[in-house]
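Single chain ahead, written as structure tokens, the form predicted on its own.
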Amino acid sequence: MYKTCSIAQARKLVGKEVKVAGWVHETRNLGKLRFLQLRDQTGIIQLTAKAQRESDEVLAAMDLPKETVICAEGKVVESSIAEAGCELIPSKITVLNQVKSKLPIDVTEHVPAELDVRLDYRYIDLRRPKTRAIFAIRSRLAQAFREKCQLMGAIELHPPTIVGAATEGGAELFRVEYFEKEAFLVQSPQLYKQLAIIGGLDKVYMTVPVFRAEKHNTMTHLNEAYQMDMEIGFADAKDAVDALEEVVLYVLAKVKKECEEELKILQRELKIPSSIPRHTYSFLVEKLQSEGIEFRWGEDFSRAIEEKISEILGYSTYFILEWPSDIRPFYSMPDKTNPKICHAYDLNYEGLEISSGAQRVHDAEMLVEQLRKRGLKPADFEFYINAFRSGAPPHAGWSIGLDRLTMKVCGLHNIREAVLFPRDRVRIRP
């Protein structure tokens, strides 16, 4: 057994003998007094050795190179000097693996590393407390999403990632070889969520990767992203927005409560609104125009425009409802009285769009018409359209971008920091 407890657990075992394992984080040699900081996933503990008290073998091990992998046995004692309020007096230190090359990243962060270097050597970057904090928070966000969906009575699904037709118009596709057939990596699980609702599953959710072959070069886009989706049967746009607000506020509250240490490491004060304001697209366009900003109704909001909207409103978390039909996917339900508007919605969190959705078209003939308007071939969607001819209930849904939500919750400036091994137009390794 390499360890009997984690470092975080060891800190609570003052007076006990423990065995912990991890990486040498820092060392300090004051001659007769030597210090070694040992780090694992849960934190850091200080080892303290005195020349007249510890053996020569232990004293020698206290000078091991940084990032050497070791296990240490000894007694946890109180300390007024150590940051954790306790320290480990080692009786034995065993080297499990030595560092055999110069590390390109300083895990202690005394010497900063560029993001590209950190991503090239992500397996070392993950040892940084800040990077570990990011992925602990991301994990909790995903867990809290699943928890809330289950509490809301939703069933988890696992749709395919290889599809035979585009699931949305407008976005470029990654083509893949699939025996003798043409196939693509999925742009969205949208169609499969809807088929599940038609099948009688009233409420479903999923966490899935999606792929878009768009040549982005921004701080907020990737070519492989993770979505957290929900679809609700016998529901309209308002029902879906209500559910989205409930889920988002729940997951934010969970992270604030359960990731205090990680948020502290990231120097992040997470503010959670009691509710999220709702505005129509047309209202926001009028606001922009009243401030002298040139913007035409029917255009999509750019990042710069979204920043302007936040400035005008005085807050940066809000819903945008009732979008122009022409700039939303074909399956968005047009308004009965004004077909130029559809019942689609976005959620901007701290100035960034993190979620998008719509009430869906559930009439087969209307779907055919919508597809033709966008230059798509109904024949390519025959399996999908036919499903709506078998009795499809009204339904609505949405997806949350897990990468973007993590980015904003952690206060990051580049979405690549929020993804373990990001895929963009140039990065396909490691």
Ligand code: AMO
Given for the second form:
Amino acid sequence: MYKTCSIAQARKLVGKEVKVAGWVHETRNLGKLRFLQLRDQTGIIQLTAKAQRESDEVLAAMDLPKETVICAEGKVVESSIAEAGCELIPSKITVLNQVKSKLPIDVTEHVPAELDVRLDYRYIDLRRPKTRAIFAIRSRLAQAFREKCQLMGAIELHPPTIVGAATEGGAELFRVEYFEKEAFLVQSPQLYKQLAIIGGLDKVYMTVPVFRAEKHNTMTHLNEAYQMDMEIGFADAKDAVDALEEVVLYVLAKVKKECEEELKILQRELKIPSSIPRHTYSFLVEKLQSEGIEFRWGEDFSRAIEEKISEILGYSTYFILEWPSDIRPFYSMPDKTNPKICHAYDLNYEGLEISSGAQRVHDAEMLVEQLRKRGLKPADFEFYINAFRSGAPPHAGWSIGLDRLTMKVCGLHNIREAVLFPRDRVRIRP
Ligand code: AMO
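Let's compare: the form predicted on its own is above, so bring in the form predicted together with this ligand.
Whole complex next, starting from this chain.
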């Protein structure tokens, strides 16, 4: 057995003998007195050895190079100088593995590292408390999403990743060779979650990777992203936006309550509104125009325009409802009286679009028309369109970008920081 407890647990076991394992974080040799900070995922404990008290083997081990993997046995005692209020008096230190190369990242953060280097050596970067905090928060966000969906009575699905047709427009697909056929990596679980609703599953959710062959290089886009989707049967746009608000507020509240330590490491104070204001696209365009900002109805909001909107509103978390039909995907339901507008919506959290969705078109002939209008071939979507001829209920749904949500919750400037091994135009290794 390499350890009897974690370092966090050992810190609570004053007076007890323990065996802990981890990495040498830092050492300090004052001659007669030697200190070694031992780190694992849960924290750091100080090992203190005295020349007159400890064996030669233990004293020698107190000078091991940083990041050596060791286990240490000894007694936890109270300490007025150690940061944790206790320290470990080692009786035995065993080297489990040595460091055999010069490390490109300083885990103690005395020397800051460029993001590119950190991503190339993510396995070392992950040893930094800040990076660990990001992934602990990301994990809690994803878990809280699942929890809330289950509480709302939804069923978790696992849709395919290799597909035969586009969902979000034809130009952004990664092609794959699939035996003698052409296939694609999925852009969104969109079609499949809708088929599940047509199948009679009333409320479904999923957390899935999606692939977008977009050639951009921005701080908020990836070529492989994680989406947390929900689709609801017998629902209109308002029902879906209500559900989205409920889920997002739940998830944020969970993280605020249960990731206090991680948020502190990241120096983040999470702001959670009691409710999220809702504005139509047209209202925001009027607001922009009344402030003298040049913007034409029908265009998509750029990042710069979104910043202006936040400035004008005085807050940066809000829904945008009722979008121009022409700039939304084919499955978005047009308004009956004014088809220029559709029942689609976005959620901007702290100035960034983190979620998007729509009430769906549930009539097969209307879908064919919508596909044609966008230059897409209905024949490519035959299996999907046919499903709408079998008795399709009205439905609506949305997708939350997990990477973007993590980025914003953690206060990061670059989405890549929120992803273990991000995929962008240049990065496919490691
Ligand atoms: P959309 O394409 O807007 O909608 O995606 C939904 C959410 O996923 C995140 N996202 C991304 N994050 C990082 N990099 C990307 N390239 C990227 N693309 C999307 C965003 C975005 O808000 N099928 C619809 C959803 C629906 O209608 O249910 C869809 O995929 O946070």
